[in-house]
Amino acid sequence: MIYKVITKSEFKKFINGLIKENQTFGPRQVDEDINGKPIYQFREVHSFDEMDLDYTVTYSSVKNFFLPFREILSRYTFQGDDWEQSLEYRVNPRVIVGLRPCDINGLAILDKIFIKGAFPSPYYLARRNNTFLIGMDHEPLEDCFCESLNHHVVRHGFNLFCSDLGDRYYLSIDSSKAFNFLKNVETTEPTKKDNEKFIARKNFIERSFKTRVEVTGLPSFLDIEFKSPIWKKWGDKCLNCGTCAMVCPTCYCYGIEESIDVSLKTSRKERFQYSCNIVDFAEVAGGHNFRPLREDRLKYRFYHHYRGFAENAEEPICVGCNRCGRACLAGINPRDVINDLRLESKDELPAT
């Protein structure tokens, strides 16, 4: 890792240079919620001033830039008794500005699955390799619990990360591409005072978290609570809409569809995002459903997030952004579910 310091005026010049040469996305206000609070999303920008880098959090994550809601995997053409398949992985270079640490850590988790896993995805890899990521620190929202999962800081998975020092940014450079791009603007070596401000900024952000979730030993704990009535309590609230999975930075369950044109001359195979909370997710040929109950489906999602993936990759899949809690129409929040399970377990302990 290489560290530099850049003034905010030079940073603006740097970003405008990237925008001029690349398709660029940044945080923009797209609407307001029922309470009048702004709703942000990553949208294409054509100048630095179109972005709001002081935004709170985007409604959905950057996952959709790498795992689109629906994508064509292959096309087929039929002629006589013969057929041909066409595949395309090409992605034009692009830049995404203003990612929060939890979003970057979410992509790092997806990298373990779609790049370093047993079956790498060339579609994901093409998008990842052709995307230049610029992250920025921020003060947490009241319901964020990234710090509990150690996802409030980033160590890899980005090209450039900016820590706000007031009139300047402290830059963490994690790729040769970012280092070379920065040669076009003026940067300086961090001074002792810069380093002190950088550490103070990190400590301030860590102290600012108001929501904490106890995740120590959670995989084993979930095993103990597998048949807990708490699952029915929260499962009865679940609407099985799948909204949580759509906004989540790391949910990656999907379905496959094959469609044939009415001419019988062409067809295509598509992958689309799906959710284990949806009624027919575990339904198989013949109509049998392995998880027919709402509490079973909700429990499966929690087990995938906090137990199954943790066993295989040594970390939970959840990054603590709480997008699912904010988006849930039924008011289901990971913090509340986990706290309920822990409280029940304490109540069951024998008196000493």
Partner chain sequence: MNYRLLKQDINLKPFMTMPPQFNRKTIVMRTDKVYKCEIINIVELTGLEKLFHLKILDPVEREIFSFRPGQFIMLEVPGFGEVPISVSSSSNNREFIELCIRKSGRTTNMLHRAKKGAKVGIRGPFGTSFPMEEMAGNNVLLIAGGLGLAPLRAPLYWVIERRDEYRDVAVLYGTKEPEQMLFTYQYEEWEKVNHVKLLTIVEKADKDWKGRTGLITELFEEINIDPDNTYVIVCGPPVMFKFVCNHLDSLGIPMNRMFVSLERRMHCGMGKCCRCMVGSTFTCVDGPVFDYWSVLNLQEAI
The other form holds:
Amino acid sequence: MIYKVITKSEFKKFINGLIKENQTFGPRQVDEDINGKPIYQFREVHSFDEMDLDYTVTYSSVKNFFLPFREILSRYTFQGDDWEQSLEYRVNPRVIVGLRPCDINGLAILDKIFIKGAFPSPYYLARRNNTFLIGMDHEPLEDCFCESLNHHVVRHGFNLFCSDLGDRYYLSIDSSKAFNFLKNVETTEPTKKDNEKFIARKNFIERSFKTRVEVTGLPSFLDIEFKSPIWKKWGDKCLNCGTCAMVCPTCYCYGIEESIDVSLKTSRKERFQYSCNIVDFAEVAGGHNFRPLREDRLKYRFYHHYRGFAENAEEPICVGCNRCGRACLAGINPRDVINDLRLESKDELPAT
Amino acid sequence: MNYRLLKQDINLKPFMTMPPQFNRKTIVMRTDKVYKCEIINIVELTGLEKLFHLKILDPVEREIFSFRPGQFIMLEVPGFGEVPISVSSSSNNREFIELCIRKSGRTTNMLHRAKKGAKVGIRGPFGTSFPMEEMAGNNVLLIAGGLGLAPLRAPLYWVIERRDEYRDVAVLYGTKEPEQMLFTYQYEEWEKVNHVKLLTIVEKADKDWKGRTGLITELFEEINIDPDNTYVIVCGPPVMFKFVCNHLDSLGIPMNRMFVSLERRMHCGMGKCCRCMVGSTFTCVDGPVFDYWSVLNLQEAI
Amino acid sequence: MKYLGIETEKVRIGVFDFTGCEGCELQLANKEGTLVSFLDLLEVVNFREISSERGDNYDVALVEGAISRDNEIERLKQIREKAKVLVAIGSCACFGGVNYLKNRFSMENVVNEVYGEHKVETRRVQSIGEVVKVDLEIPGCPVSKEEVERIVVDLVTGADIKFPKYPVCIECRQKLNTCVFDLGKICLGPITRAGCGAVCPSSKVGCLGCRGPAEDANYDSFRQIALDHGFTAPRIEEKLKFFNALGAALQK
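I have the form predicted alone already, so could you send the form predicted in complex with the partner chain?
Once more the chain from above appears, this time first in line as the rest of the complex follows.
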């Protein structure tokens, strides 16, 4: 990793340069909620000033830039008594500015599944290869718990990462592209004092977390608590609406759907982002549902998130951003559910 | 001043022009490219099930495609969907594959209306297979309930084609009603030519049924099982394999010599979509063939 | 589909309206981009809004609107007799829709209030399914043209027809909308069947449940959430009953 320091005014020039040449997305305020709190999303931007880089956190994660909610996997063209299949992996290069560590770490987890695992996905790979990521650190919100999962710091998976030093950014450069682009503006080598400030900033962020979730030993714990009554308690609240999975940076479960065009000349096979909370997620041909109850489905999402499957076996795929907790109308959030489970198992132990 | 990102077009990479090789899980390939097949024959088995013979049209793709007993493929009916189907034919047959398909949803209903000569697509093979080589020198017991005979036909072919390598081979097969029995036209051949002991039973007899009536577990009374030298493959509804495996367990057959094939609704076949998860295990990648010990370790399998 | 050796046949349709705004019918004639291909799949035998043809040799009858007068019952029964497949389109036909609000009052009051001295005969509003057997319901106020197109393609090709089982929230989150509850309004999205593309919440208007309930909708939790957001119980019930789409499900 190469480190540099850039003033905020030079940084603005840098970003405007990128925006001018490439399609760029950044955090923007899209609404204000009833309590006057701003709501942010990643949207396309046309100048630096359109972005709100002092934003807290976006409502949805950047996941959908890499795993679009709906994406065409292949098309079929019908001709006479035959058909032809066509596949494309075309993505135009783009820049996303202002990702939080949780977003970047979420992508690192998806990379494991979609690039490094069995059957690497060419769709995901094309999107990942063509996206230039600029990350930014931030002071945690009241309910962020990424520190509990060690996802408050980023190691890899970005092109450029900016740590806020007040009037300047301390840049971590993790790609040659970023290194070359930075030649367009004025940067300096970090001084000893910059390094100290950078470390102080990191420590300050680490100390600022107010929410902790105990995840040690959670995988085996979840196996043991598979039949816990706690699942029913939370399952009764759950709307099974899939909101949590849509805003989550790592929820990747999906479904496949095919549809024929009204002209009857072409059809497309689409992947659509789904959620294990949805009623028919585990339904099989003939109508049998392997997870008929709300609690089964809610449990399943937690099971996947904190137990981890296949490429991520035994490690949580949750990054601790609490987007699901914030978005859930029923007030279901990882902290409370996990604490509940842990408390419940304590109650079962004989008093000492 | 240059800020332009260069396009990294993976369409142009060499692997994007080659036919996918689903046996090589770790390479990047066109994971959704299908091998185009022609339905060269359709055999009506029961009112609900038909056997389709599929021939891969492209000779290069036909050469690449090879499967092991127990593996499944994703069958694509363009415009109507894709479904996981286990291969029912001999893995030695490199000319065409046989798929036994029940009419039970949007895609399979459409397929059942298809005529000979229709063109469909397949991707695969996917999943784990039965350890046929390990079974050599032993007795092989195949136990199937209902549609479960379809996936067992591939290991049965394997054994029949190498009959000398295996000792006693028996098939226990049960269905609800006599008319649901699959592959009845092959029973005589299996018994007389291939020396396979075949015992059938139905839960509810009709007036023409002259065989046994009852549950599949009742067939155990009619055969001698040597727990030290027997491998078992079980396929059928979850309730059935639970009872069957419990019984075999009590006979002393080691759990790692009992194999089951689990059924779930895969959407991708590649360990991505999570639709076929059982506990924390992908049925499509880590299964569908599991030994009984692994099944016991899977939450929500039974 | 020819590649399967299956011939597709045009569907002979008749479109009929009862008590309703005819918005769903208009929707059928909407979406210029695909209208020509859409009409190519059909042989329109009877469709007042787009053609002067008045035949009765239709296979599929699309019925819009609810039943609110005696003479409508007779006409509907005749359509049922002729049609092989009767499809209720729109929330009025499927559930009674907005018209159903009338049933809260006595018919006498209703007639006086609306028509004053020029009295007309009227009756308690019923959905199409309450009067005759319905083979397929396409809900929505109005129906979504995309969904109708998909269903017509399925009818023509003979494929099974499928509706989403999940609630509107999924589609709403996928549009990156701000949750309508966060904006201080009540929204039935969490319990309503998706398929509309979350049109209402996308315009910051709470979902009113025109498409009926999502499968396994959690009404208890929804009521509690609405109460927690400061909405009164009568206000919540009022919303739930708006189209009689969820109301009908609540009574079941």
